[in-house]
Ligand SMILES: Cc1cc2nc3c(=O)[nH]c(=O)nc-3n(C[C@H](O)[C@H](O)[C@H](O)COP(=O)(O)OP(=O)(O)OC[C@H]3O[C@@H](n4cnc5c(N)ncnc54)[C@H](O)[C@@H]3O)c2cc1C
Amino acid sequence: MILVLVETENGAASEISLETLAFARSLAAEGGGIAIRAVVVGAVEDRDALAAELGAHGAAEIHHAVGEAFTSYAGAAWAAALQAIRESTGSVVVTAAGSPRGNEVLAHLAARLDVPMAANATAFHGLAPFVVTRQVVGGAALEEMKLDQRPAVFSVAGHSWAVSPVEGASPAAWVEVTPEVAESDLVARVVATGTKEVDHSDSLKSARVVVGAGRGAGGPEGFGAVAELAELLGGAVGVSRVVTSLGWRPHHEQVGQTGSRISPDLYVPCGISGAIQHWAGCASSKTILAINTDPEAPMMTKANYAVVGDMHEVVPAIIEELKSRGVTG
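Coordinates for the sequence given above, by itself, in the form predicted on its own:
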């Protein structure tokens, strides 16, 4: 049996959790139809809607962990819930999205079970032995890791699997559980959050398209066309470290080793040289179209496609062409 920790956003499963379920379905098929069970922790806005959604993505059951310990996030408490559910279901695989929360919870779980954990898996190779390919060095390299011990514990890298619902699937059965949680598991927990509403649809880490800009933008006023192109493509804006260091853009837009690691279908870095710190954050992009005046810049030599030119001329030209073709964002 495969156990999948599912994170929710605005009452629905997060996209990266649905990608993880797609990974789990492929793994289940390899094992001859192993059952998939989802785990959801804490408050659920619409149980029926979530059961229908997760059922459509391969989950036969949803184990919903409830109780006072789960009114706010605590990594160790979530791991305690996951451990209890794993033991009751006899699951031989436990996985979650390779998000900050997913990786934290699985790290706690692996430590409790004294088994290795593979973070950010992108593929698997057979079941005996069970080997996963995973991203390391911020996605700049891949390695294979053998998971001989059971349960096999690993997270799935974002955008490494396509979301693919099953037509005609039944809603997942709902099983409510109240796992015991020790006081020591609640030492570190979220006690307050900001009141500002966050638009997750514009999340840099989950964006399918990212348009980036670096020092070549020239200043805060140089991001207008970049933001417009990102909006037209239904994507997000990403920036290099120098941009946030100069105060031109907020830190949450930074891509790189000390910022966000992204894996979009398309990354368009404009005026970004491509230092190793930035490359560590964008190397997992499926396609890179770089725009720079320097044809020898590291980003230009590593990109799938490169346009030699001034971003302030090239980006507006791209926008004009997209609009001429009826693209409105």
Contents of the next structure:
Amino acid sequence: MILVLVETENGAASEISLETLAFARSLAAEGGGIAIRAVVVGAVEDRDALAAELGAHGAAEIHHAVGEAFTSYAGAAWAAALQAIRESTGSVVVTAAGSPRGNEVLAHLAARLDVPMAANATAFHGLAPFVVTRQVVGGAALEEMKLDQRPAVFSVAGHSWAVSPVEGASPAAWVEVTPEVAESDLVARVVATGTKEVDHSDSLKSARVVVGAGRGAGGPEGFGAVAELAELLGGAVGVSRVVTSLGWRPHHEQVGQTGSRISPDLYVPCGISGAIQHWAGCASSKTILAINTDPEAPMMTKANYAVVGDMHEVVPAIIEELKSRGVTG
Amino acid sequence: MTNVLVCIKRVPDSSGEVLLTDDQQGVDGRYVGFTVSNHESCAVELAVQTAEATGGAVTLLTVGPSEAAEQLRDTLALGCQAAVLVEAEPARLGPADVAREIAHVVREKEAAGTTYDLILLGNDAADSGDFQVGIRLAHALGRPVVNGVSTVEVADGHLTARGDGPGGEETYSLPLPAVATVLEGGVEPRYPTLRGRMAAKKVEIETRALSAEPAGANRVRLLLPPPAPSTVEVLGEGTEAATAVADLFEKLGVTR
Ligand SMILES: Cc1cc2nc3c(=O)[nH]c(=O)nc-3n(C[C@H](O)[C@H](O)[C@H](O)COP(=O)(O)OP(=O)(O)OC[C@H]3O[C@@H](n4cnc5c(N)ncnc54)[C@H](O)[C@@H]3O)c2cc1C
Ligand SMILES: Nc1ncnc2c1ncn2[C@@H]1O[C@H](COP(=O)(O)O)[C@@H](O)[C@H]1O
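Now show me the form predicted in complex with the named molecule; what you just gave was the form predicted on its own.
Okay, now the whole complex, with that chain kicking things off.
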């Protein structure tokens, strides 16, 4: 049996949890039709809707952990629930999304059970031995890792599996459980949640146009034209990690694996090499126009359009051209 | 007075091209140099701030090759007082081994009268990306752990930690001793001063051997992902491309 920890957002499963279910379904099929059980922790607004959704994504049952222990998040408490449900169902595989919570809860579970845990798997190869491929170095390299202990514990990297609901599938059966949680598992517990409004990166994430700048900007004073172009196009400024590490721009402007994921209509990375960890944050942009002195930079070969040149000359020239055409922002 | 322990890892600088060793068991840092990850730099900054605010001290710990002394020295220069190097060949270690070795040092120090009230680690290592050493360490020590936080504050024997959650900023408040794993972005790591560098030179790094035979990382091999095919259209070179770029922007409808 395969156990999948499913995270919910506003009552529905998170996208990456559905991707994880797709991975689990493929694994279940490989194992000759092993059953999939979903685990959901804490408040659920609409059971019927969630049961239908998770049924369509391959879950036969939903084990729903309820109780005071789950009214606010505690990684160890979630792991305690997962551990109890894994024992009662005899599951040989436990998986979750490669999200902050997914990785955290699985690490707790693996520590408790004293088994290995593979973070951010993208594929599996055969069942005996059970080997997964997972992302390392922020996705710049892959590792094949053997998971030969039971349960096999691994998380599934985002964007590595396509979501594919089955039409006409029956809803997952609902099983409510109240796992026992030790006091010590509730010590590190969320005591307050702020509002999303304090998120400075919101405007970046929702921008239709993002003008990016990396080390090629040359210094904190090298962002004037980039910011002006962003403003002319009614967009936002996004930067690489080198830029935030050097303190040239604030962290909330960072695009990438450890920054924001953006999906604007147009992304214009200037002086950004296009390292895989940066690419992870901008790959879903509709159109990418890269500006770089090096035509061989990964960003230049992956982009839809490219301009070879010094950003400090090219960007002001674009601004001038736009203004001459009457674009005023 | 808060004694803080920060666990740092010597990793190949992966900001440019990533190369693998010939045996495909590790990332090759010979040409690109070595560093510690951003998460850990932020953890060090938080540790130094906490120690300064409470009149405590910061100890660094790494499990790795003797060359990791370089990362310990560089980090000591930021205002840390002591450093421990548990010597081991990195390719032989899995995250459970690392956590067990750190826990072993913490327990021995405690038996000798030094308690680390707060232990900070990175959320994930820049090379192996296991996302678990801090949690395994906390489990081994029987201490609570907060994960992926970007700021920490210590007052009256309590830790307040904050980080981004799915529904907004989340706050944790718990008694010390505790473990926290840090995600970059909450603080600006400082640069070393000349005085810091001089002081770092004088610190004697305590070198230890592994306390147990490592179980390993279950690694079969490392691979590089295949490059994506390129379909780029070059609009031109230098300032002359401005016209083509403006045309493109108009076609995409982003100038309105
Ligand atoms: C675990 C992990 C997570 C990471 N997360 C992120 C992340 O979230 N976001 C992120 O961005 N990075 C991330 N990184 C770092 C990433 O690997 C790269 O180091 C970083 O993206 C490189 O930034 P850059 O492109 O600005 O700098 P560089 O790689 O140094 O590239 C600079 C580019 O500018 C060009 N250039 C120089 N001068 C000019 C000029 N005058 N005009 C035009 N072009 C010029 C150069 O040709 C070069 O292509 C992460 C790394 C790791 C290991
Ligand atoms: N060999 C090591 N020595 C010291 N600390 C380590 C080591 N490996 C991992 N860590 C710490 O644990 C964190 C998480 O690593 P990981 O679980 O391997 O992704 C890192 O950011 C470090 O703070």
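Residue numbers count along the first chain shown, from 1. As the structure is a computational prediction, the values presented were derived from the model and not from experiment. The term rigid core refers to the maximal set of C-alpha atoms that superpose within 1.5 Å between the two forms.
Remark: with the core as the superposition reference, the CA shift of residue 89 between the two forms stays below 2 Å. Relative to the superposed core, residue 226 undergoes a C-alpha shift of no less than 2 Å between the two forms.
With a cut-off of 2 Å and the rigid core superposed, residue 279 has a Cα displacement that reaches or exceeds the cut-off between the two forms. On the core-superposed pair, the CA position of residue 270 changes by 4.1 Å between the two forms.
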